[in-house]
Structures are given as C-alpha cells and as structure tokens.
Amino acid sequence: MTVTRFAPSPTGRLHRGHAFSALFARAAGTRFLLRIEDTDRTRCRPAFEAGIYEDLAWLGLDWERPVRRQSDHMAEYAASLAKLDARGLLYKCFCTRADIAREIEAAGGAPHGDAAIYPGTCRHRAADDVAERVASGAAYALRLDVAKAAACTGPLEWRDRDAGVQKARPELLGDAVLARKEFPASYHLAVVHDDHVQGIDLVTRGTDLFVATHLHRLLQALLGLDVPDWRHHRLLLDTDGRRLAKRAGSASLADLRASGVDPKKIVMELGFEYNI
C-alpha cells in the first residue's frame, strides 16, 4: 500500500499546477492525505483553507480524514527543534536578507535558484555577542549547521522512483533555517516531521523542490525518522515559459470554475482521469 499526499499553504486560490501536484499524488498512491501547511500565520487565511478543499472537490478529488493542520502542531515541531539544539547542531543567526546578499556579493559568489545560500555569518559569533543580542531583543532565525549535521550521520543516500538513488548533498542548500519568531516551524522541518507522522511512503511534489530532498533526507536521519521514496514532478508553465505560481497572478481553479470551465476537461488535459 502505496499513503501519499498533497500539502498546499493556504496562502491564495490553487491554480492548474497545484491540481497537477494533486492529481499526481492522488495517482500515485492507495491512499491518499491531504495537509493544510499553515505555519505562516502572517499569509495563511481560513477562506484560503475553504477553498482548497473546494477546488479538490470540483476536480472529483476525495481524501482521507481528518486533514492534518500544521498549526495544530506546533508543540511537536518545537520537540523535534530541542533535540536538535540539545546536540548542538542550531545556532541563533541575526543577519536579515539584505546581509546575506551584501556578504555573497563581497565573497565574489553568486545566488543560484530561487533564494542565497546563507554564508554563515553567524555560525561562529561568540557566546556572549549572541547572548547580549538576544536579551536586547534582536529578531533571529534557527540554522541548522549542516556541516556539523553531516558529519554525525555520515553518508546518506535517497530514493527517487524516476532519478534513481541520489548521494544527499544537503550543502546544496546551506545552513537552512528551521524556524524563527514568525515561523516557529520552517518547511523542512515540518514537512519531514508530518510525513513520518502521517505514514507517507512516497513523497510527491514538484522539480523545485528536488534540491530540498537532500536536506529533508539529513533531517529524518538526525530525528530518527521514517524514510519515504520521492517522485518529482514537471513544473506547469504559462505561455511565456514562467512557472505557475500564486505570486505571478496564475488563473486560480476558483477563476476556471466561475467561467463555466468543464473540470473533467482540466483534469484530462493534465494527462489524468476524472473521478465522477
């Protein structure tokens, strides 16, 4: 028995690639969850929430119950952040985006991707510079020391059904942040936590998140956690090359479904059966 999901942030309308996501892991699976992945409290909006589960609906999508809602949770993601700090492995990091990129462009380096990978301006700040920082109450974020992380697993690999067995490589994304005062949770620490939780097997998402398995696959192996196998999906792109995304004001389900569109068309144009 194959138990996947689909885990979107309310933080807008779902537009035709998360349908795309959604039919893919509800193809890929026996069972299939859905998880609400909330923990943005300053994006995340209930009508946000509704209409997830609405835009399923029309789509011919059911799911297990009860749906799993990150914020529900947050007591458990703050358990799994103390026994990382309790091995030392986080450090209390105070430098905003703008210092990262000042430091990047200093160091001759250039950002790939989406976002900067962090140089670790913070990871080596004395004792008592961190300690007068935190009572004058400076905001900072929790990093993960990726390197100190590494070397008390030793070597790990991972499993994509599609690409093979892959060496983890989570310097790829530096020392990512876990959590901070606005996030008590970060993604990746989250959503390796709800997999294991939740009994997920087979972790499907999109190709942008490829990178990101590396470092997911550190933080099962420092937690004790379940592994699962991952399948990455294509992106959905727009007319002009540009992924689709609720930033970039891609057409929402919600849009397509009050002009009249047919979703048993969407879902068989997205290469899948319609389920009423």
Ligand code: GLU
Second form
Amino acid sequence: MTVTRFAPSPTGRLHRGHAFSALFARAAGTRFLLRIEDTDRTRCRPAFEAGIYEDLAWLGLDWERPVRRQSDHMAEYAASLAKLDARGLLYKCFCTRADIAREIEAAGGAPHGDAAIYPGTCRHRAADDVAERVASGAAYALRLDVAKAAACTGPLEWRDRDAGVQKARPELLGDAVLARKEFPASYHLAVVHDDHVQGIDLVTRGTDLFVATHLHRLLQALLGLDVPDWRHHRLLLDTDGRRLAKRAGSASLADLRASGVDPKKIVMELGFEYNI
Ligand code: GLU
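Can I get the form predicted together with the ligand as well, since the one above is the form predicted alone?
Expanding to the full complex; the earlier chain stays at the top.
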C-alpha cells in the first residue's frame, strides 16, 4: 500500500502545475489524501480552498476524507516546536530580510540569491540581550541551529525513488526558520508532522523542494517521526521556459474550465489517464 498526498496552499487558484503535481501524487499511490496547507492566515482564503476541491474534482480526482487542514492543528505544531526548544536546538533571530542581505553582502556573498544562507548573526546572542529585545516587543523568528541538531542525530540518509539514496545534507538550507513569534508553524515543521500523522509513505512534490527534503529528514529524526520515501517531479514551464506560477499570470484551471476546455484533454496532455 502506498499512501500519497497533494498538499496545496489556498493562496490562489490552481493552475496546470498544480494539476500535474496532484495527478503525479494520485498515480504514484494506491491511497490518495489531500491536505490544505493554510498556516499562513494572511495569504490563505476560504474561497481558494473551495476552488481546490472544485478544480481537483473537475480533473477527475478523488481523495479520502476527511481532508486535513493545517490551521486546525496549530497546537500540534507548537508541541513539536516545544520539543526542539527543550533540547536547546532553537534560537530567536531578530534579523530582518534587509539585515540578512547586508550581512551576506558584507561577507562578500550575493545578497539576493535564492540559496542565500542565514549567516548566523543571532545564533550566539547573550541571554540578557535576547530578553531585552523580547521585552521591547521586537519581532523574531525561531531558527533551528542546524549544526547542533545534526550533531544530535548523527549522519542520516533518505531515499528518493528516482534519484536513489541521498546522504542528508540539512546544512544546505542553513539555520532554517521553523516558526515566528505568535505563529508556531513553518512549512517545514508542519509538513513533516502531517506526513507522519496522515501515514504518508511516499511524499511526492516538485524538484524545487528537493533541498528542503534534507532538512525534513533531520526534523523527522529529531521528532521521532516515520520516514517516508520521496519522489521529486519536474516542474511545468510556460512557453517562455519560466516556471508556471500563480504570480506570473498563467491561466488557472478555473479559467480553462470557464473557457470550455475539456479536463480530459488537460489530464492527457500532462501525461496521465483521465479516470471518470
Ligand atoms: N504546500 C506546499 C506547496 O504548495 C506543498 C509542498 C509539499 O508537497 O511538501 O508547494
């Protein structure tokens, strides 16, 4: 039995890239679950969640109920976070994006690269400095001290069914943000918890998240969670070779439906079978 899931965030209407990802997950598993990743309440909208159900049904997909909605489980993420904190693996980071860019530039790095790694400015702040900043109401993020965390677990591996066994390299992401003040869950923390709770044994998602999987493997080890296999699928590109994304204004599935496109055609063009 292979349990897979599709885990969209309801921050906009789905487009063909999401359709590919959902169909990939469905085709890779024998049981197929759905999860609504709506921890970022500032960007998520109920109407987009309703749109997800409509669009997936239009594509001929069916999923097991109940659907897991992350915003219903914030206390669980807070508990995971507290476990890591109790082991001294988290620290408060008060840096703004601009602070981080400046630090990296000063050290001779490229400030705006996607791969910019947090330079560790707040990693060793004195306790009274931290307390003073917190008391003054400063905003902060909670970062994982990745070197310390990796030293706790020792070397780890994970299996990508396409790319083979990988040596976990969580340091590639640096000290990742796991939570923010008054906001106990980052994507990384919630995703590993939920995949465990939902019994997902094959995580499928785009190659853009391949590097994140190194960190997820470390979090699973730290939190005693089940370790699935992974598959990272290609990303769909538009005709200019850019990644299909909501922001780039690519046609949504709702637009395609409204213009009378046959969903069967879309599913088949994406390389899958239409099952209705
Ligand atoms: N919510 C994530 C996204 O929209 C899902 C990533 C994953 O499948 O782990 O990209």
